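Just the one chain here, laid out as structure tokens, in the form predicted alone.
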Amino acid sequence: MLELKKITKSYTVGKLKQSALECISLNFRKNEFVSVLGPSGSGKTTLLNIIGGLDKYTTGDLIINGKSTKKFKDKDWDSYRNTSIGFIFQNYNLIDHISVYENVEMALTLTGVKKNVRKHEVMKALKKVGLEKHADKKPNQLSGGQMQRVAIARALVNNPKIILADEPTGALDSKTSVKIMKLIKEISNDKLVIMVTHNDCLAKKYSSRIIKLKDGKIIEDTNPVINAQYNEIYKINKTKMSFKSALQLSLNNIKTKKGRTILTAFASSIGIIGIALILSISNGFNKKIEEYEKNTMSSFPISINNTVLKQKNDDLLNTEINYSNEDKLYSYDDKENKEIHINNISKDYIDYLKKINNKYLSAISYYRITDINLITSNGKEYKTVNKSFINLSELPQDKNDKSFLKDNYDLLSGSYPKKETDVVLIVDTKNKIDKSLMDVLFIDEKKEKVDFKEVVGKEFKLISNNDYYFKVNDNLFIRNKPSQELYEKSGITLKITGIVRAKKDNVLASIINMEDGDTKSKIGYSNKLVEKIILDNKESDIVKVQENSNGVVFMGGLNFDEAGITKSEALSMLGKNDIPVSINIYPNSFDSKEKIIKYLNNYNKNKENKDKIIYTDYAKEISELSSNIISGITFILVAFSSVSLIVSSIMIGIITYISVLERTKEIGILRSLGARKKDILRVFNAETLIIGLLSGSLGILITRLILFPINSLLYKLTDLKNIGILNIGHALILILISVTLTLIGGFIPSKKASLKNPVEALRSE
């Protein structure tokens, strides 16, 4: 079964070469009890270690069932120890931080035996040594004899062919020694037992064969094997410790050092806490900025006007700033270097804008110069309401089935408009109403305060061009005086259904008011009303005359230059067309803005400069400035905090190295059971993984707790609520970073642990 052919083992220390074994040749039977005797330094333990695959011979050959081991790799020796060898050590070599059951189970775990099978075999082995009732105890809760029996159970559990016992009774009293020897003798009935001992009496009493060594040579063999035959073929089975087993082993070790582990995790989590706090506050500020920017989008829209003042020779829509590298000044005349660009806002362009994806829009605001002919009455008197007399303004169009008014304005009284003839009074934060509006609504201008009820329900009569204007001659029209007859001719009544005010922190209403002039109140109406007015008036008598006239027919016949308007503008004022003079596009987010900008730029592709439509993006500079500042600050702070992560990684490496030193013997035990170098590396990587996971999780938990007082303090300082918001994605990434850094920090000492010589590891204390 087992044969040693001319085995030698020598050690070189410096220039000195020392021989431990010299040309040892032995054959062993399938089942016998062999005792190896000899004085200290005779090579007994070295011989046992070579037979057990813990140490490698220098020359010669170890043959297992006819198979030479000369070409064995590390994995082959690991498999051999796991499946063919069971070790019984003098000092038991049990792993202290796991139970008796888990110590015995370890050999089966490395073999990959299923859990239910493992349980059966472990309990069977413990029962054989009389310790089945002590399975859940830790080794330090047992006596010396009991611990040795655990070691025997561990040696037997894999049903190996060979049991190697190194001074199995050396640490026991005589009474316990006898019990252990009887148990080993019983085992030798169906296994090869090779025992190293100093005790001649025990060897003679229990052994079937005694081999004596001296100075690394065999001086006596009481029962040598003659004509050895091998009836079995040795098979190499792979061993492997699952990551789950490595994790469990490391977790049990960590449990025995809870205090140190928690302190280590806390110390290494400081960097995570710092970065998490920075990202949380940065994330919170970004959210607040996004909220502000969304409102700013409404306040600073993408604006398209019919006339744009621009620098000559500037590339339209090119916003890149180029700096001169020359030490010279360039003269220019501001007036000469500026020109007016006319945006040809045509019906085709309006149709193009209407195709903008609604999901990117909050609203689109059109400003048309179409006059709205209105008359009011209190039943006795009649007054003309002209667009230039009070502030009448077309409200932005609603998008995505949302109400623009409801989203941006609070209703102070009445109701929001429900149809095209419903209008609203829009007031500022002080609820101011212009006296000119009070006058046409027949409200006493001397009043300092006006009740909402006096305004809600007030009506205007919409008068068509043909009724509103009186033809004097072929080129002159004048307005009819307001009268009961004119008032009653109108079939359309506009009603103020409600009073609205911009929601708090929403500056949209103020900006819209300023589109028509800085006023404190205005009457808002829908674009559908304007479209209806244009449809009714585009074929009116005054429009037809104006089309054929060289002057402004409703302004005393003045020519266009004297009146300061163009013929197109005069026709627009009379309702000939619905082309706006300016358009404001309100994106619903900065991301949407970029998509809308891209869409607008596509219209200008392959067009000459004169045909391009220039827009003004008021929010761009604010966006870039705020995002760059926050990103820059966040980057710098994260960079500083990252230093602590590097320090944490180094500290983890030191802690892992200390753990390696503390667990050196455990490494030797695992290697003696057949654990591979990869398995040892896996055990320590599992430990650093647990510490990294604990560190990252602890850092995130502490960050969440710290954010409460930080948010409270920031609220007092800035009046901003919940600035510190830890993003779940950031939290997971930081935990992953923590795990990665601890694995990196612990890799070198873990690798060093896996390379330890098993014999040297077993000798350590």
Ligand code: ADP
Contents of the next structure:
Amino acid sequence: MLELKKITKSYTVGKLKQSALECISLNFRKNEFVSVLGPSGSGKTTLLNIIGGLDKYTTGDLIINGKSTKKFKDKDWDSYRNTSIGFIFQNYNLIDHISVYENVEMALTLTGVKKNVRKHEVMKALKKVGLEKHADKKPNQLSGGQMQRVAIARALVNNPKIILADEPTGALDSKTSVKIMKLIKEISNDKLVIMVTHNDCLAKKYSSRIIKLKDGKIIEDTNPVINAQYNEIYKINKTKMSFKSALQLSLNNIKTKKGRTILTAFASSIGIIGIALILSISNGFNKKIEEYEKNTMSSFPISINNTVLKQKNDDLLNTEINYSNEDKLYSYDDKENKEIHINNISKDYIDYLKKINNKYLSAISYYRITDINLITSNGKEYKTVNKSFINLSELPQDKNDKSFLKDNYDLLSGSYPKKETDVVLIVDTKNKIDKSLMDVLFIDEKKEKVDFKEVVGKEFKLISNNDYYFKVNDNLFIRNKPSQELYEKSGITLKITGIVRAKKDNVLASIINMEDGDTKSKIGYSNKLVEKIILDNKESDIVKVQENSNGVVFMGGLNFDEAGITKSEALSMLGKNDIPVSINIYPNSFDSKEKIIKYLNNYNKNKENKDKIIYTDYAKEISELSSNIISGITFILVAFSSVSLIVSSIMIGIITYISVLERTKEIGILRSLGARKKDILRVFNAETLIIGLLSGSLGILITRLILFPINSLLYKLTDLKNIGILNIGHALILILISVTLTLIGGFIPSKKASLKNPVEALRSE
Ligand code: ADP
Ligand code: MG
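Given the form predicted alone, state the structure of the form predicted in complex with adenosine-5'-diphosphate (ADP).
In what comes next, the whole complex appears, and the chain from above leads the way.
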């Protein structure tokens, strides 16, 4: 069954080569109780360790069921130990921080046996040694004899063929010794038991064969094997500890030193806390800056007007600023150098603008000079609404053309417009309503206060050019008097659905309110409405006549100079075309503005000067304020905290190293049970993983808590609410970093642990 062929073992200590075993040849039967006797230092333990595959022979061969072990690899030895060998040691070698049950279970866990099978086998083994009632105790709650029985149960649980016992009664009193010997004797009925002992009497009384060693040589064998027979073929089963078991083992170990673990986790979480705090605060500041940007950007639109005053020889595309570096002044004539540039805002250009990526825009507003012909009535009287008296205003379009009002204005009464014919009354902060508007709405002008109800629901009739204007001759049109007939002829009713007011601190809305030069109340309507009116009117009679006339036909035939408008303006007023005279683009951030400007510049590329569209960038100076400042500061602070993170991961390395030192014996025990080097690495990696996870989570938790006082402090200092916000993404990344760093920090000591020689590991206390 087991054969040692000329085995020698020598140790090199310094330069000295010391021989522990010399040319040992032995043969063992399948079932027998062999006692190995000999004085201390004669090589008994060495022999046992070699048989058990815990130590490697120097020369010779160990033959297991006819199979030479000369070519055995580490994993073969591991599985041999795990499946064929059960070790019993003088000092029991139990793992202190797990229960009796778990100690016995360990060998099975390493083989990957299923949980319910494990339970059955463990209880069977414990019953055999009479300890089934003590399964849940920790080893240190047992007596020496009981502990040795646990060790015996552990050796038996895998049902190995060979039990190796190194002075199993060496630490026990004689009465207990006898009990243990009886147990071992019983085991030897169907197993090969090789027991090292000092005790001649016990050896003689219980064993069936005695081998005596002296100075590494056999000096006596009472029952040598004459005819060796191999009736079984040795099979190699792979052992593999699951990561779950490794985690469980480490978790149990960590539980036995809670205080230290928490302190470690806390100390190493400081780096994480630092970074998390910096990230959250810069996060918050960035958000505030974004808000601020959005507001400022809104207040400084990029403007495109149909005429612009520009420097004569300016390169239209060159937006760079060049400083003169001469100590001289340059003479310059302002009048001579300025010229008017006509921006030929075409349909193409409008379409080009409509393709601006929505994500860069707060809003875009078109200003068209189209007249809107409106009549109001109270049922008896009829009034014309004159655009030059009543403030009618085209509302800016926001990115999706819908939420602009909702985003920027509070609804005071009624509802936001839903249809293109719905209009709103926009009031200023003082809720002022213009008397001229009151007049056309038939509200008593003497009233000091007007109920919202009096305005909401009021209607206007939209009159087409053909109905509105009466042709006198080819140069003159006059407006028809507002009348019931005209009123009823109209097919389109505009309705005031609500009263809105710019949201508090909403710069965009307030600026748009002021665009027309005053902040008085006005009626806001949609772009769609204007487009519809233009569609209806562009083919009207008055437009056709105006096209061929040298005067303004609706202004008593005054010629253009006298009227102070151009022909194209006159046509625009009548709804001939829908090209705006000015466009304001409101970017939502500095970055967006750059993008939009780039986009606008692209339009001018490869175009002749006269065809270029020049915009005016009101925010040019402000945009020079770099939003990179915060990012820069954040970067530096994060770099600083990273140092503390690295320090803490070095600390984890040290802690793991200490843990390795502390658990050296456990490493030896696990190896003796058949754990692979990889499994040992796993156990320690699991431990660092737990610590990393703990310190990461602790760091995040503490950060969340610290943010409360920090936020209230910042609120007091800056008047900004909730600056520190830790976003979940950052939190998860930081935990991941913490885990990674601790794993790296713990890897070297873990690796070292896994490489430990099992025999030496077992010998350490
Ligand atoms: P026993 O168990 O019979 O008391 P051992 O097998 O432990 O004896 O030791 C046999 C001899 O080998 C002793 O001289 C011991 O000093 C030596 N020896 C054992 N292990 C080592 C080792 N790791 N390094 C050096 N010498 C060793
Ligand atoms: Mg010994």
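Since we're looking at a predicted model, the values are computed, not measured. In this text, the rigid core denotes the largest set of C-alpha atoms whose superposition between the two forms falls within 1.5 Å. Residue numbers count along the first chain shown, from 1.
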TODO: Could you check whether the CA atom of Thr109 moves 2 Å or more between these two forms, using the rigid core for the fit?
DONE: no
TODO: With both forms fitted on the core, give yes or no for whether the Cα of Gln248 moves by 2 angstroms or more between these two forms.
DONE: no
